[in-house]
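As a starting point, one isolated chain is supplied in structure tokens, in the form predicted on its own.
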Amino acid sequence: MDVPRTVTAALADRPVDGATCLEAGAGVGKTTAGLLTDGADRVYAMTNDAEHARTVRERVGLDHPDRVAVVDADLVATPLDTNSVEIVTAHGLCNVLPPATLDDVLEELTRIAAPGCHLVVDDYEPLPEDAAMRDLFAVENAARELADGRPALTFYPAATLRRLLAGHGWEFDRERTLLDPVPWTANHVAAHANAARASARPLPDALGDPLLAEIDRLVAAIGEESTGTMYSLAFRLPG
């Protein structure tokens, strides 16, 4: 699997070689691939999404059966031992966690981190008010809130995550910009539109139909857009 430049840049100054690592929120395993490329001894790729877990096994795990363990688990309560991980990555994770869940996840990541552990958090600043993608994300959030009472996305400023992690005992190391602007491609637009439609379709017609119409309008209007910033934060747990 190709390792995205954002992952390579985020890991470049971390001591990955020989380390036991956790990719928190494994997605399709791109950060797991980056950790392996940088010489990680063991990577736990953790997700509670069955499709993502299957993808990571197929794309990364089969080639490195002795170095990758795909773990199907909720990050709020992981099966990993206390003080057992030396590198933790959260690449594009925080934006899919609502505030209450985010704090619980950070507490759990702190529990499993060994003294001296490095934590790398890569995420997105809130989009500018004039960004068309911001409107699509707002509709996606509205549909999800109506469907199950929680937002689909929350964009945390880097400063907010720094304060939250300081409260869990992590010492700030560095911040760098990974993307400015962020290229939201037609594939990204389609993926978020489809997620919004999936939440809107089961709603009563009076609620769902206007949302579906607005989703279609936004997809046609946006096409693709470059806007916003992706940042990388690095922390260390005192040892």
Contents of the next structure:
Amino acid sequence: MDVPRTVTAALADRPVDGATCLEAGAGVGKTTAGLLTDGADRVYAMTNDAEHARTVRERVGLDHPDRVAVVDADLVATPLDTNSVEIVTAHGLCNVLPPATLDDVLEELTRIAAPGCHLVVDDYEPLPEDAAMRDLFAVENAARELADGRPALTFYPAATLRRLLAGHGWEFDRERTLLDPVPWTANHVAAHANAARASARPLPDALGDPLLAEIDRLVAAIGEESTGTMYSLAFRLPG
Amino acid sequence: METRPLGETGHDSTVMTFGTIALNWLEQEGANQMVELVLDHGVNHFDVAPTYGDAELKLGPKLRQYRDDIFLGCKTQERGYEGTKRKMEASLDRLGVDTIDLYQVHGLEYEEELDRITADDGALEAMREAKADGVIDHIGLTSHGNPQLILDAIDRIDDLETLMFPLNPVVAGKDDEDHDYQAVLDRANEEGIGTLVIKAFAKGPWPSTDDLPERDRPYANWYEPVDTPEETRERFDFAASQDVTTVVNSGDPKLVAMTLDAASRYEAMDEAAQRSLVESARHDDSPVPEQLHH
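Write the structure block of the form predicted in complex with its partner chain for the protein whose form predicted on its own appears above.
Now the complete complex, all chains and molecules, led by this one.
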């Protein structure tokens, strides 16, 4: 699998070679692939999404059965030992963690991090106020709040995560811009629209229908948009 | 327009090279005007080939008028000694000039071709002879083939002075060896070989001929090009930011002025913006959304 340049850039200055790593929130395994390419000794690709777990196994795990363990687990209570991991990555993870969950996940990641562990957090700054994508995310969040009582996405400023992680004992190392602007392609727009529709459809018609209509309108209006920035933060746990 | 050393040839090429295939689709008067336009923008490196329709003939009058201002690259698809000599003479005749500044092996694709051109009776022998006679000044190679083959060519041709190969955000986003033109660029720079980028403006393949018959295509390119000023500028800035010497315009004459404008206003693209383009192309390339994030 092609390793995105965002991942390559985020890992470029980390000592991945020979390390035991955790990809927290593995998605389809892009960072796992990047960690393996950079010589990781072992990668735990952790996700609570069964479909993602299957994808990572097929795309990355089969080629590296001795180096990849796909772990289907919740990030607030992982099966990994305390002080067991040397590099933790959270690439595009935090924005899918609601504020009520974020701190618990960071606490768990800190528990399993060995002294001297490196942590890489890659995420998106809140979108500019005039961004059309911001409206789509707002509708996606509205639908998800009504359906499940939690937001679909929360874009944490880099400064917020820095302060939060400092509170967990992580020392800030560096920040770099991964994407500027962020290309929200037609595929991204469609994927977020579909996620919003999935939340809106089960709602009572009086709530769901206006949301579905607004989603359709936004998809047609946006097409694609390049806006906002994606950042990479690196931290170190004192050894 | 910015210029950069073309490897160790001693020539400083403008950051845009005029791919004169564009002249093929113009009448002579239009071709003359286009060359004037290109020169007005300060472009000093032109590239032509006998396989570009009658581009050599249409370039001829203005080339002769401005011969001292133009670094002329030409090519041949011949692989043997005799054929190369013949094609070189034919090009000189059609262009109406006595010398060619850069003569290139055109479109290397297969290992056997590399064996053939490097053999005693191969194309390179004819080129070296012409160089010794002062008919050509420099020897180059072009390929959109396997990057490993191009690397082999660098190893096997000691007097190779320039390379022309594809580079764009779609190619840059692929990790496999078949797309590793970055390795070619790195090696070329190590060896002091000048680099010319092609396909910088390729957006993707044309729709199938069932959906869009060839006669209905809006551009004379064999791939679908980007065609807005913004995209053209992004693509140019991306390509020219890759530590290359020069970027060749896409072949349709309707797009040349836009590319000249982009080249004239070239600004180095920072890495975050480069990644943005690569990401954008990577997702465009994917037929289904894989994930919500980048």
